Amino acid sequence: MESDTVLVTGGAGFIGHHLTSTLLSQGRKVKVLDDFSSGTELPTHPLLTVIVGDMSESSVREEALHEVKSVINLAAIASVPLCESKPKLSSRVNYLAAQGLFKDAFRLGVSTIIQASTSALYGVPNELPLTEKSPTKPIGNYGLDKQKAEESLLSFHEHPVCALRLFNVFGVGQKRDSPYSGVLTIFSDNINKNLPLKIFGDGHQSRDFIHVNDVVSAFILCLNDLENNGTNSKVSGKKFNVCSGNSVTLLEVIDSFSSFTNTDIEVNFESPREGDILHSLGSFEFLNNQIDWKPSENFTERLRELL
C-alpha cells in the first residue's frame, strides 16, 4: 500500500505548527523533522511522528524520508541578521540542506515536494505590486540562499514540484521573544506589556501581511493538486506569490491596535535601518488563476487576535 505520509521539515516552527495541525485534522499521516533550535513542542497525535535532528545530515534526511509520499520544506533560518553574521550557516541550512533533501527525496521515491520560498527574493522592487514575473534581486545571504533553493527544486522538471513565495506571515502562535518574530507580533507583545513601540524610519513603510491560515490553505491546495495530477498539475514546476494583495503602513497598524485598546500608544522613532525595504505589495493573481486560491482572512480581525 502506498504511503500517505507528508513530511513537514521545520514543522515545529510557527507556520509548521499550523500546517501540521491542519494536515492531521484532514486525516493525513505527518512526519515532522525539526532541530528545535527555534521550534516548540508539538501536541502528541496518533498520526504524528516527530524526528529531532539536523536536516543538513544525510542520515537524518534518510530517516525522515522513509515511507514518505510528499514533502513540504519549511526548514530554514529565517533570521536575516543571523544569516548575515553567519553566511556559512545560512548557506548550509537554507540552500545546501534543502538541495540535499530534494535529491534524497526523489532518489527514495517521494512523489511531490513544495518549497517554502520568500518574497525576499524580489529585493527592492522597481514597481508594485510584485508578480512572479518581477525581477529577482535578493539582498543579503537569506534571500540569495532561498533563491538558490527555489531554483534547485524547480530544476526537477520530471517531478511534481512548486515553490510558494511567502510574504509577511502573521498570526497567533508566533514566538514573541524570537528573532524570527514579525513586526506585528513584536508590536502586540509590547502593547500587552505597556511598553513603547519602536519604528525604524517614519512609519510610512508598508507591508503585505498574510495570515498563517491563508498560507496553510495555499500549501494544502497545491499539495493536493500536485499529488492528484502529478506533472500535469497547474502548479507543477512553478513559483507563486502567497500574499494578501493589500499593503498596510506601520502607522496604520498602530492606529488599529490603538482603536482596539482605546489608548494612545507610545511610539519611538529611530533612524531607518540600512537595507530595509520601504514598501512591499504582492499579487496573488497567478495562484488564483491556477487553483482558485485567494486569501480569506480579515486583516483587522486577525490583528485584534494578537492582543
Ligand code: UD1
Second form
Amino acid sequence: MESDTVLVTGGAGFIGHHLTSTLLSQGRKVKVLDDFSSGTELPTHPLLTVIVGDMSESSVREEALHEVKSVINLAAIASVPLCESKPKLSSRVNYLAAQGLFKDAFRLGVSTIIQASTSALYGVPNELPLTEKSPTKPIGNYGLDKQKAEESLLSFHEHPVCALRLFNVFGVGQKRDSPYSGVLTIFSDNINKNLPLKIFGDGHQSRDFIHVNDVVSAFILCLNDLENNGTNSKVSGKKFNVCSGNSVTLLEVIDSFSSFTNTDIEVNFESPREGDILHSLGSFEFLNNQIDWKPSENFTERLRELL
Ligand code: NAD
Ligand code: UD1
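Output block for the form predicted together with the named molecule, input the form predicted alone:
Up next: the whole complex, starting with the chain shown before.
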C-alpha cells in the first residue's frame, strides 16, 4: 500500500510545531527529522515518529525518507546573524543538506516536496511591494544559501514541487530565551521580564509580519494541491510569497506593546546589524490567485497574544 506519511524536517522548530500538530489533527501520519539544535520536544502522538539526527548526513536522510509520500523541508539555521557569523554552518544546512534531501527523496520514491524559502532572497528591494517577479539578490549568507536551495528544488521539473517564500513569521511558540529568535518574540519576552529592548538601527526599519497559522495553512493548501494534482497542480514548479501585504516599523510595534501594557518601554539603540535589510513588504496576490490563500487581518490582536 502506498505510504501516506509526510516528513517534516525541522519539525521540532517554531513553525514545525504548529505545522506538525495541524497535520496530525487532520489524521496525517507525520515523521519529524530534527537535530534539536534549536528545536524543542514535541508532544507524543500515535501518528507521529520523531527521528533525532543531522540532515547533513546521508544515512540520517535515508532513514527519515523511508516510506514517505511527501516532504516539507523546514530544517535550517533560520537566524540571519547566526548565518553571518557561521558561514560554513549556513552553507552545510541551508543549502547542501537541503540539496542532498531533495536528491535522495526523489531517488527513494518521494512524490512531493515543499521548501520553506524566504523573503531574504530579495535582498535590498528596488520597489515595494515585492512580487515573485522582483529580482532576487540576497545580501548575506542566509539569503544566498536559501536561494541555492530553492533553485535546487525547482530544478526538479518532473516532480510536483514548490517553494514558499515566507516573510517574517510570528506567533506563540518561538523559543523565548534565544538571541536567534525573531524580533517580536525577543521584544515580548523582554517586556514580560521588565528588561529594556535593543533596537539595531533607528527603529524605522519595517517588516511584513505573517502569523504562523497563516503560514501553516499555506503549506497545507499547497501540499494537498500538489498531492492531488501532481505536476498539473497550479502551484507546481513555482515559488510564492507568503506574507501579510502590510508592514510595520519596529517603533510602531513598540508603541503597540506600550499601549497593551500601559507603560513606557525602555529602548536602547545599537548599530544596525550586519546583513540586515531596511524594509520588507510583500504581495500575496500570486498565491491567492492560484489556490485562494489569504492571510488573516488581525495583527494587533495576535501581537497582544505574545505578551
Ligand atoms: P527554527 O529554528 O525554529 O526551526 C528550524 C528547525 O530545524 C529546528 O527545530 C532545528 O533544530 C532544526 N535543524 C537545524 N539544523 C538541522 C539539521 N542539520 N538537521 C536537522 N534539523 C535541523 O526556525 P523556524 O522559524 O521554525 O523556521 C523554519 C523554516 O522556515 C526555516 O527553513 C527558515 O529558514 C524558514 N523561514 C522562517 C522564517 C521566520 O520568520 N521564522 C521566515 C522565512 C523563512
Ligand atoms: C527573519 C527570520 C528569517 C527569515 C526572514 C524573512 C528569524 C529569527 N529570522 O529575519 O528566518 O528568513 O525574517 O524576512 O525568524 N532586531 C532588533 N532588536 C532585536 C532583534 C532584532 O532591532 O532584539 C531587528 C533586526 O536588526 C531587524 C529586525 O529587527 O532589523 C527583524 O529581525 P529578525 O526578527 O531577526 O528578522 P529578520 O532578520 O528579518
